[in-house]
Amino acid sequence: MLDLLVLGGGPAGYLAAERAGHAGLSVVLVEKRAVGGVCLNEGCIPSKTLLHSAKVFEYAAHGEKYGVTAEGVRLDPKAVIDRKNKVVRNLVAGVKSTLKSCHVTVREGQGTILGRAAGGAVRVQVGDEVLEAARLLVATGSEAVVPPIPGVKEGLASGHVLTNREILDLAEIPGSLVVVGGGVIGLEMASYFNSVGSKVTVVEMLDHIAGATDLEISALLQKNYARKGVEFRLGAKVTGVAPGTVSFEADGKAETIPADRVLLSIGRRPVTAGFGLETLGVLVERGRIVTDARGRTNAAGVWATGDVNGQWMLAHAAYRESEVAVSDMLGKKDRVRYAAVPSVIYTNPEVGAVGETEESCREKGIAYRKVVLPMNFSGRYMAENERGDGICKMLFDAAGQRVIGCHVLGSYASEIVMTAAILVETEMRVQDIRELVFPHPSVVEILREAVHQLD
């Protein structure tokens, strides 16, 4: 009898297993593909490795703006992929080593829930082995949505159409790439392939890119992309994919554009079917497992964390959800607070966001005040960005006492947003923020400047 069985070895699953094992529980982690899940093997880490290579290439190729000239600069896509694979191998090895040090047993293969034993334990089959556990944590993650667009199925089979999994192993630079979907994944890959030489077109059904990102930020990001040569077809619906082309409708007109490759990135959906979840009577609504603030499902002794519960679909949110779930298993008071979960788009420039947007404030009827500053208020930003047009937008409550949202477009946004998240999470008073000492010169000083601009 195990104390805990974890289904899924992605960020939610492996962190839960680590925390539970470290606390002394007997734990088995079941993973059908690769420990580390989509994030480590086919998402977060591989994409950031590629994006960093593109950034280095851009600096080398366009260094004259900073007084540095190089000739014959080129990017070797195979070398980029090889380095990405090395980084992934090293990190996966690190996760496995940590699991081992926490006395977690890893079982490779498909885990299928068989229901409950007579005493109430959960029974799970992995290969020829049947395991029983007092507790089950479901962390089966998410999968790319593949829409029923004519030609997509055939394109996936031929390699003309790619998902996030295949494009991260593409060891060639296509002459033209059409990205279907202007969300985070689509934009990051559009950024990479545009930087390394592809003609990139983003086709998006909405009238803006970057989903729920603050609209002022998303418009400025689009402007930066367009300046680099990325084309956008907004308010457009893809109607068909054929070898070498993508067809879509926009403003009542049908268009066809060339596409050596097509990236499908219209979103992800929780994986809740195909492994026996129904045998436990776990409540699934709108394709996701329903959980409370402690990660509990409606079924006794069953928790669900990460993408499968459809809350945030971010690795760092999954980490926190799993920590809370294990705390709950151990009888410790804890809960997930989603109001200050930061999000990042790792393009060049980066986007960092936390808390409310102007749009969400209006939808919720929240009165707010705002300060919008050019990133050029930061001396270091100006030193490192020639003609940079980034901005920092901070939202405050109506009384101007608390930060309720922060949105940054510019270099180091992914790092700045953590400081902003702490301000939102702790509800620190503006007068106290003004007394903080920020390192100088640093780009994060933009937060200090914005707070001081508030009347």
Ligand code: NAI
Second form
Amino acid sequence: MLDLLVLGGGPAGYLAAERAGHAGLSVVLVEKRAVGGVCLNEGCIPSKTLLHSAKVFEYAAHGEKYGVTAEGVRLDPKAVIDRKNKVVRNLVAGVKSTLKSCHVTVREGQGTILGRAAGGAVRVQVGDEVLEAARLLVATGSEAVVPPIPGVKEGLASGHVLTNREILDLAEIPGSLVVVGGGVIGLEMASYFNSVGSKVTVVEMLDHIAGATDLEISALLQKNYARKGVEFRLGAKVTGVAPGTVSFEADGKAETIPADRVLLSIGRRPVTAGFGLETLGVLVERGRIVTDARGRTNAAGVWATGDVNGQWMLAHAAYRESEVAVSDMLGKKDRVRYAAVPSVIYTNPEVGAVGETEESCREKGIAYRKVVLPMNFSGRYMAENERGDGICKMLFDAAGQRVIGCHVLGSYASEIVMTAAILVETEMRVQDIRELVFPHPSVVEILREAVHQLD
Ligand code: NAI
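In place of the form predicted on its own, output the structure of the form predicted together with the ligand.
Full complex below, order starting with the chain above.
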């Protein structure tokens, strides 16, 4: 009888298994595809290695504005993919080794929940073996949404249409790439393929890109990419995909554009079916497992963390949710404070965001004050970004006492946002922030500047 069985070996699953194993519980982690899940194998990490190669290529090919010229610069997509695979291999090996050092047993194969044993333990079949555990953590993650648009299924079968999984293994640069869905995955991949020479068109249903991102920032990001040659078709509804083309309707007009490849990135949905969840009576609403603040489901002894509970669908939120769930299993008080979960879009320039946006403040009726500064207030930003037009927007409560949101477009935004998240999370008083010493010159100094600009 195990103390804990973890179903799914992505960030939510492996972190929970590590923490529980470290705390002395007997743990088995079941993974049907690859330890590390989507994040390590076909998401966060692979996309970042590709995007870094694109950045190196852009610096080399377009360094004139920094006084550097180079000839014959070329990007070898196969070498980029090989390096990505090496990074992934190393990280997956690292996770496996940490699991081992935490005394977690990993079972590779499909896990199927069979129901409960007489004493209430959860029974899970893996291959020929049936495991029994006092507790179950469901961390089965999410999968790409595939809409019932004519031609999409056939396109996926033929390789003309790709999801995040296949595109990260594409060892060729398509002449034209149509990205369906201008959210996080769509924009990061649009960024990569634009840098390496594809003609990229982003087709987005909404009137703006980047989902819930601050609208001023998303407009500026779009402007940056339009300058680099990405075409944006907003308010556009895809009506069909055929070999070599994508059709959509925008402003009441039908259009068909060429597409050597199509990336489908219209969102992801929790994986809740096909592994026996119903045998435990776990409550699933609108496709996601319903959990409380400690990751508990309605079924006794069953927790669900990460994408499968559909709350944030971010690896770092999954980590924290899993820590909290394991604390709960161990009888320790803990909770996730979602108000300060940062998010990043790893385009170039990057977007880093935390807390309230102006739009969310208006929706919730929160009175706020704001400071918006060009990133050029940072000397280092200016030194490193010729004609950079990034901004930092900081939102404060109405009294100007606390930071309630921060949105940055520019280099290092992905790192800067953590400092901002600490300010939001700890509710640090503005007068105390003003006393912090920031390294100079650094781009993160923009936060100090913004706080000083508040009257
Ligand atoms: P998303 O939800 O970020 O964006 C999907 C976009 O597709 C939305 O803007 C939506 O309006 C649009 N859309 C939906 N149906 C459409 C249609 N029929 N035609 C045109 N547009 C349509 O989803 P995405 O980009 O697939 O990412 C999935 C998940 O992965 C997200 O939850 C995201 O948080 C996570 N992720 C996070 C990353 C990061 O933190 N840097 C990187 C990549 C993914």
